[in-house]
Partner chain sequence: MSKKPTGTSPVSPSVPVELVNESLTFTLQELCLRCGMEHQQLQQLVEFGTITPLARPRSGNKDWHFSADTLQLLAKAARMQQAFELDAAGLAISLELLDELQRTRRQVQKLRQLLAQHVPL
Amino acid sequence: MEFKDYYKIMGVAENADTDAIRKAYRKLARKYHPDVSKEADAEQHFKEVGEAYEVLKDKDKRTEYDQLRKLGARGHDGNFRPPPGWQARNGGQQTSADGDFSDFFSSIFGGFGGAQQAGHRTARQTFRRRGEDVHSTLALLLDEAHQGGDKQISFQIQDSDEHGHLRRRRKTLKVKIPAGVTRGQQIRLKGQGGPGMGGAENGDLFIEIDLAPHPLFVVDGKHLQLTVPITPTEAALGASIKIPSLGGPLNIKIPADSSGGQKLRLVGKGLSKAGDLIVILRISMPKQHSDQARELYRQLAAETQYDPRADWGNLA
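May I have this chain by itself in the form predicted together with the partner chain?
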């Protein structure tokens, strides 16, 4: 088991007072809170900081931790081992955070912060509590969102062991994602959240769909946008070309006299059947032209009377 140096995690001195510790916590919480942080591994950091604060803000816990820290109970491998005779505390203790704490924490202060007991002997008959809802996010590739299918998801729930102690447990489910979901779509799995206590209802699992960026398709709600490069001759003369779509390649017709930036709407070919694929044309030029092609362009220039900058008037 790895020894957790809570002072180092919080970036405070060993003799820091409660006020300094609270300030350090606030700063770190602001930096790493998963809801507001842009840092990598924010969630992991936030858990560590939360755990450190849980111990250092509490006088009793801190004293206990300091003793243990001084004992230097580490093996040759640098790993932490509780000294012989050390008893993990359990029960009766108030833990404010709805903790998801490390093995290290549990070995000192007991499982799950040693906080609550699920079924107090005295209250076993009447203690009812609805299981907690779990909110999670599932990132899908566009193809997965389009086709739907089974995805395995893993999340933490709170339940109680055979002694009635609350604990965190990882739960894994296979979920059938319906075809055509888009970003922000919520899916509910009724009763798959935390188990209810004393016969109360289970919580629900809510999954919010997120979409991974795709190299070609840009997502716009249930619609998709695709930029399609075409040659100047295809734009002028019209053409039948092949383009990719989530359902497989499609043949589309570029109308004659098309222009760059022009949009073509392919109904029902978007992320879902209710969505469209919007093709945006982009005129692409070859990097070099042959002498003959140059000559043909010269003839073309002499032939066409087109000023694409006519809008500028006298400004240029």
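Could the form predicted on its own be given as well, to go with the form predicted together with the partner chain?
Partners and other molecules omitted; one chain follows.
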């Protein structure tokens, strides 16, 4: 059986990265597409390119293929010579790849392949290939992420025109965003990616959520943090104050004898009902004081005799 040099077929170096391999595949697929190519043996070349791409784009398949190359699996006559004791990794089971591959591919990875299967397929079925998955990012305002709703998203997919020429085109969808989505969360829309070839299924659309910065809230997963300035009097005596939240204003109680940096947790008031709102108290001083206010502060200092740095000991 002939040994397939997938790197030579793709026209890439053995250390080519994923992007280089993808670009080479797109170029060659366009060149040998059976609907438009005038190249000699275009169908056979198209099939070989598809098989090479199936191996080199997959990390596990490529690793196994590279190991066979290093072990000298290609004989002097160009045929495949399995190293002693080597076996196909999946024992000849059906591969998840969608296509009609060679005996060489099947001997390594299992699945359909070889001339015995090809006789039962039409020429069009030979070129079945699942559409590309598409990854897109959707930036939301914090209120939009909290409430959910419909959003319009545009992205590019690869398909072919009426003449069979490969092209990139823009696709627009209205997407239902669930309430309480978080940064980094992915939404999968099955079949909304690139169209399949030869009747194969379409790829999927994966939307990754990003959140725009908010002037007040800091996002921590499903939890929110809000720094709330309070006066020294409110910190000492306690108070009832109004604060913002994504669900509307809230009334909260500041405990007496509160200190700066103290945290209050409001359960279920975060980015969703599963998240909390963490209120961080910050004591805020007026920028100017009247003479009377300064005198009151002096009386307070004399009355309390409080040293906030007492635990420093001899370090200061």
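Fair warning: this is a prediction, and the values are worked out from it, not measured in the lab. Positions refer to the first chain, counted from 1. We call the rigid core whatever largest set of C-alpha positions still superposes within 1.5 Å between the two forms.
Shown in the overlay between these two forms, fitted on the rigid core, is a CA shift at Leu266 smaller than 2 Å. With the core held fixed, the Cα of Ile283 is displaced between these two forms by less than 2 Å. Relative to the superposed rigid core, the position of the CA of Ile254 differs between these two forms by less than 2 Å. Here Thr18 exhibits a Cα shift of 22.0 Å between these two forms, evaluated on the superposed rigid core.
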